[in-house]
Amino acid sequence: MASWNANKNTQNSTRQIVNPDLDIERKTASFSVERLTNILDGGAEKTQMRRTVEAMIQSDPVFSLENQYFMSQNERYEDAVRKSVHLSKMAAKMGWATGGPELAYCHRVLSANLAFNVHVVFVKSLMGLATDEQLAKWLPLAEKFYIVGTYAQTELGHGTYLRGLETTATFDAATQEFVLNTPSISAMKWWPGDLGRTATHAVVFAQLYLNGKSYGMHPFMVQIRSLRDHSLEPGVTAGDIGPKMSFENVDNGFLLLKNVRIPRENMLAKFSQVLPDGRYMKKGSAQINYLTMIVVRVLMLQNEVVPNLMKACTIAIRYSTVRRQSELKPGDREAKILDYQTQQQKLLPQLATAYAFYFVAKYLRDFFDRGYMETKEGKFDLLPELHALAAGIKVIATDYCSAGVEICRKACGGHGYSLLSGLPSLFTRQVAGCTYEGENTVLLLQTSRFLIKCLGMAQSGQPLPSSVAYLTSESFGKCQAQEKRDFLNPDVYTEAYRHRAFRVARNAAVKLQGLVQQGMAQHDAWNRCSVQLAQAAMAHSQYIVVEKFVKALETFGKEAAIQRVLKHLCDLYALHGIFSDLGDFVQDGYLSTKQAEMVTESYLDLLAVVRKDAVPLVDAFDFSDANLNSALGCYDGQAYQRLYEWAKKSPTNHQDNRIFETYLKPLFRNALSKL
């Protein structure tokens, strides 16, 4: 450990003085912090190997971050191919395969700076869309980059519903081909990534028409751009979107086809089939193309939404430390801003909340291994509840996530507006996830479906799938708690949580089926209760995210000082989430006033517990320097120092003088002869 934090602190500064007033949080640990940097990393021989691979990445200055925030998106995309070719070299040399652990510790340090993203998404099409002798073609020119491609779904005016999309595949049996257009504006592929400047090819989904009769969409593979000297191919209109909120490193693009033909082998056949003589024939359900999905979100959660939760909380925290301000006893010197009780309730929340959405991705994670060996051998059962599970939790992940980064930000006061801290690109960033990989209230409405549906079934009689086994409940009864104390107790919160998810469900069904009596159409009364029904999902989802930390809680049996430590953060989580949607809790008078009033205290009193253990809990999560690439949240708490040097290197310093002769001297000189 000690070496490891030298080497943080030599990484992007010559520095090695650890600001005291940061050094002191770290002496009074509660916990071993490599152990608990341990179990995020799956254990100590995996920290290692992350450790060897961050620190190849970081000692090569291709990879360095140094002047990101100075680049402007022309430099940023550059910047990226750059890095992202340069790092398919190291790997080839260092023999990383794809989807190994080496890779995925790189993209851990370089996410945001690496180009071919959606590329990615391409290849993971090829493998679930197409036939082996597709595959066989296409495949290891993909994995090697000798050609690069994109994933072209979403349209300008069409976004998620995908039988809106309007992009037109026809088959011209005299010719063997199929013929992409792109019949209006609101047709054009907008949003791929890779597409605007990089890709030669792309899986174009579009409506297949075969002698006039559509058969809805199918993924097509068209080259756009030669390989050659990277022109457009005829008949292809591409670029790139122009300029966004952040993900400069990422050439979103516009696709217009027009006429453009593609031989018959390169429709996507592994489930359906244009025969030469234009039959259409289906090959088997696309049923576990289903998990491709669903992997994707919990994936984006374990690698981006959860690691960027944590840098913010490392940043703000650290700087928590080092930023004094006010007298808190008078006479005093001014104080650290941590000791402040708004401050803590700003930035422990989103600590927990860090570590509530850590475990819950692993349990996502665990369960959708386990879904997709039951549908390797043709069980699909788990997936309507695993759908819905994921669903759900990429909601209020993306959502709590990218709110708290936000909320480390502002606490940071102003110098967390300065693009030097570090946040406000990992807001940007983070706040994406709330749109991409399925619009957060889109999905909310999918898992509410779910619900819904499983209430009808428990109406029924029929059994339920484990996490919405609660359905089946009658009635919650009342909080049991007696004193303050007792809402640290596990059983009761995550009671309490169970009881708001069933609670507002059942309102929601009941006020939906009510509608339906009364006459109104299936479809304006579920739009009437859409509101209820997102706020359902969203309890639901909230209820697992809590009992799941309960779960993980309890594998700790052995190691005392880490399972309190947290524990304290679970507490803190639940009783949160609880403090801030109190009327969720008590309108039905399942807490009382008194009870209302104890989880405040409650609440309140764990604020100065977790406070002890703040930086030890950051530093467990074991972000370099470099990673973090942040002037206030560095390991050696010398923010100021920083924040001054980064400055200077700014290119706002290196303008030169014409501005002034031109504008300002003549205004400039009228005050000479007066001053």
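Rigid core: the largest C-alpha set superposing within 1.5 Å between the two forms. The model shown is predicted, which means the values in this text are computed figures rather than measured ones. Positions refer to the first chain, counted from 1. Compared with the form predicted alone:
Residue displacement note: residue 343 has its CA displaced by under 2 Å between the two forms (rigid core superposed). The two forms, fitted on the rigid core, differ between the two forms by less than 2 Å at the CA of residue 477. Relative to the superposed core, residue 319 undergoes a C-alpha shift smaller than 2 Å between the two forms.
Same protein, different condition: the form predicted together with a further copy of the same chain was shown, now please give the form predicted alone.
Partners and other molecules omitted; one chain follows.
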């Protein structure tokens, strides 16, 4: 029986009474919740630091989220700016370094309620694309928010397809300036965050033209608003794009440029530059401009996508423990809805998914850090693999986590539809991740292009990058499982995912090659195979997630209880994937019908096993009540009282009687003489 650290929840509800249905779940945890929290944080010291920072944030009334659900879009934006400026002052006072852990912990609590979100991307793009001289000029100003920047790449008519961008930057050798234009309506920048009302500067991506010749997309630093009065600079038209499905705190904007001139030195020139005489000089890989996009994809998984699913699981599982509905056994009291297998089937795979993507996101971050260091040394060998991994994992993570948050919301019944549950806001933010930083279908096809290339390398005997080494296999044969418990062996289900990934990729490649050999143009053949190519990229990404989760288990060999509960989650994640896509594994006979039945039985058995630790597993995420901002998901489990208390705060319950007097009173008078 695991002990519980009673001091860890000082940030949570101050109510004295914890719902006994939740309390008993915590007392029967099979592992140390505190230890698992430390693992997720990266160590006990980091947990302590995070809690200290979060306590500071949550004790400051400026950072309160109390009335967030009742605010208009303009109020949310102003509140976000107020919080961001206040946080900047607090960070300066405390001596917190930009990019340091303290500010990361602040963003863990406040990210959905801060302005200047894309300013972070702006800073990272400077660090990745600017020369030392350029960094010395702009980075100190950006880090202190003396200038606020945005990352202006996406256009009204073009998103992921970077070569199609229409914005132009033409070099004028006579004045030593670049002249920037958005030559058509589809060329205007559209969607960049912080652009609508805030940013003073932008990293603008444009097609570089020298003496009438295009040299492709390059980044330029452009001032778009005055630092004196915030008016738009000459030739600049900008504004907010209007209401969105979510992100009310972010001023997504549009930007048109008409003969906007900037100095030659404003082209970010770490990897290529234009010399004073107009000659072009390249200093690195043409793929380097993808580096900023890759880091954003990596960070969004760690900082937004995975934590949002963790929050949704915390809310839904806690609520499903205190919500009682119907009799499970005739004559007994109403049962916890989490005790119903159908509810477990909804929620527990989402819990397993949250842990799976935590570990794969950590792997991807480590891989990126290694690739980034090599890039700084002028080595670009890892970039293709890194790009393919980041694209594929971004797709599967945003796809699965978006679906997972919505499953959690629906699993809470009618109360999940209330904004006060916190779940609708999580979903509308989460689902945007399927589009921004690369539309998912486009990214799948980019990953599949890498897979097809690697298959060709394997056929010619060339060595392959580690993530696709399995493509050298001739055949994986048939599944060797003899009984259902064999499917709890990570080697068995990892092999199944590897086989599926290899088969789907090989079949897509064979079809593609066949069409080309029949005389079809390469681009037409690619389009004809694109559905199967996307499936291959998804199967590859699913294999990577399972493989990295299994690999992570090996690091906990000396912690039996932790390793056991994480293995249950790994088993559940993997078997749920096979159970959900049985056709993929049975199609070529890799799994027999009998083995498919074994998978189903093992998967359903696991639901009851993971159910026992469901509440401790979400408690290990260690989200405070203020962070969750959910009437349903608070630590004390007093969901009904909190829903009622929060509902009473709605402005509609305190407004005047104008609507009655204007519209309803004349109608109701007609009933006075008849009732």
